[in-house]
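Quick heads-up: it's one chain on its own, the form predicted alone, in structure tokens.
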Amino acid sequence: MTQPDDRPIRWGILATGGIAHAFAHDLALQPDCEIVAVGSRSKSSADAFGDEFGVPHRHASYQALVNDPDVDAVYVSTPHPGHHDAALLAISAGKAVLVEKPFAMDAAQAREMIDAARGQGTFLMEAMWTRFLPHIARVREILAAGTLGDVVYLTAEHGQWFAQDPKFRLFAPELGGGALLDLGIYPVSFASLVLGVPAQITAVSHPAFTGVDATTSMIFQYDSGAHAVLTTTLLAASGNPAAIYGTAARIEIDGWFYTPTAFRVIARDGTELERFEEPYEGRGLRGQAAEVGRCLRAGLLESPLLPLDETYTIMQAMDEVRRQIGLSYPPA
């Protein structure tokens, strides 16, 4: 059912940990969105969420909150291992439907996600807030241009610090813990956007303390002859940038290359094509809830933006990395 134009698309969050909170503060920035409920495992936590951000109606269950007549969408920040049951749960309720970045576990998840959404006749989307910030919308129209020639290679990296902590979510192996899931989904979302699905992967890893993998480097190769070279961890506070080479220019992006920034085109002879940088006001989060509500809007199902499939063959590619570097998880 194509979303009326007349009232703000009206948001449920489901789960209230710290990416929960950053989207809720995004949300205010954004001025067709509001959020009119929130569900969390218990009552104290909804409504603590629920002072702090004015949100009427708190659940103390997920299945309360998808069950709610007045949530148009909602947006799962479940840690990793819950996205595919919230996911499912607010899928049968016939919510639009935000899911958390990974999207799943793994490629096997979602694919019962994306197939419950289509058949359901639900729109369903992954969070990776990257795809809608207006840097990366003008790096796709150079890419389209041709300006950068034939890409031949390119790069971007994560790596965050983290305290040893082995209760802390990135170190628990029973949270989907370690630097692929959580931080490495960036570089490799990135590589898609520019390069769509290798051909072949080579990965190699050294874990935490915990089992977890603690920096993990990728080369994926594409038919074209293209490389995408990626690196992630989390022992060491990086300047994230990334880059995209071609044979007559290569663009340049800031560090935190994920998040609102700036970037550079570059000429094969050094000259400085365009400069790309303008102000964004918040953390970057808020675009994908209004790409959401553009497609809700337009009676869409999926964003063109970052398409069911393209998530997941990005899916497949984390399996075979993981299957590398012999990553696994306990059971759910």
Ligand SMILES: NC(=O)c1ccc[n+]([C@@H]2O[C@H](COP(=O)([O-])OP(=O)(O)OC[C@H]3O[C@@H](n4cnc5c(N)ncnc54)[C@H](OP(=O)(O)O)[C@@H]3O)[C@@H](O)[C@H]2O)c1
The other form holds:
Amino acid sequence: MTQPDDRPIRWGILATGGIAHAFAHDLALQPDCEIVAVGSRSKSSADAFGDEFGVPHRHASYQALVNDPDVDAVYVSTPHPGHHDAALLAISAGKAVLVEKPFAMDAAQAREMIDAARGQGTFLMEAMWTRFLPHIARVREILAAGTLGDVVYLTAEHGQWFAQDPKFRLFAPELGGGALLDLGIYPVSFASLVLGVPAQITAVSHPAFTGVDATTSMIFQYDSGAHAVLTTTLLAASGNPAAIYGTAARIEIDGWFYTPTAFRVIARDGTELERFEEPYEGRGLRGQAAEVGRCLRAGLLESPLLPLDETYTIMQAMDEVRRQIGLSYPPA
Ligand SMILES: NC(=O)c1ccc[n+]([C@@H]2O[C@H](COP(=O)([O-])OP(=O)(O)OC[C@H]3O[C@@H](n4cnc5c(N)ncnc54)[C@H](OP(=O)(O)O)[C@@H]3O)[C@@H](O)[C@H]2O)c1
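The structure above corresponds to the form predicted alone; please give the structure of the form predicted together with this ligand next.
Below, the chain from earlier opens the complete complex, with every other chain and molecule after it.
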């Protein structure tokens, strides 16, 4: 159903952890949305979140949240193993759904979620917020204009250092821990944006003390002959740059390539063709909310900037990496 123009998009926040807080802060900067409800496994967490962000409806279960008739769009922000069930809950309640990255634990779960949304006729999108940032929009324009010539290879990395706490989500197998699913998804999604679906994947990995992957490196090869060289780790703080190298020019994206940042376009002979640097308010999470609103008002059931078929092929690539490095998780 197309969203009426006479009121903001009314968000319901499903789970009250770290990223839910960051998203709520960014939503406050975004016109045309409001948080009307929050749902948590516990009433006390729902109330605390509600008090912090002035949210009127506080629910003591995810089911009660998705049943809230005042909610247009549900933001799923549980740990990864919870994404599938929470998204299906919201889809079956007929809500538009924005699901944190990684979209699901694997492609099979992603398939079920996508089929359910299409069957129900509800909007669904992966919260890969990088896609909706101004520098990435400009990178897309430059790629489409052919400024780089043929893309020969790209590099992207995502490394952060975390204290080795077995209970911490990123080290805990039962919470879908590991570098690949949490951090590696950004380089993998970036490669998909630039080069599409890989023809061949080669991956190697070193495990963390809990058995999840600590450092994973991947080379994706494409039918065009291009390569994507991607690394992710939980053991070292990287500057997290990315670059795209073409026959005519290259793009060097500054560190933390997946957050609001700057980049340069440099010709083969070293001439700087463009420097992109724009002020950005907020952490970068509101662009995805703006895109959900734009799609709902246009009556779209998925975003053309991150179609569900692409989210699915990204999950397939992640599955292949997992298969090669022997990364499995306990059943939910
Ligand atoms: N976009 C980004 O930049 C970004 C950054 C960080 C994380 N993320 C993604 O967001 C998701 C959540 O990450 P987070 O850092 O917010 O995690 P977190 O701080 O641990 O919060 C997760 C929340 O999920 C709920 N939950 C449901 N089942 C749970 C379980 N078995 N154990 C723990 N919590 C459970 C809890 O909320 P209730 O108690 O209220 O139910 C909890 O507060 C992950 O999938 C992650 O990849 C995205």
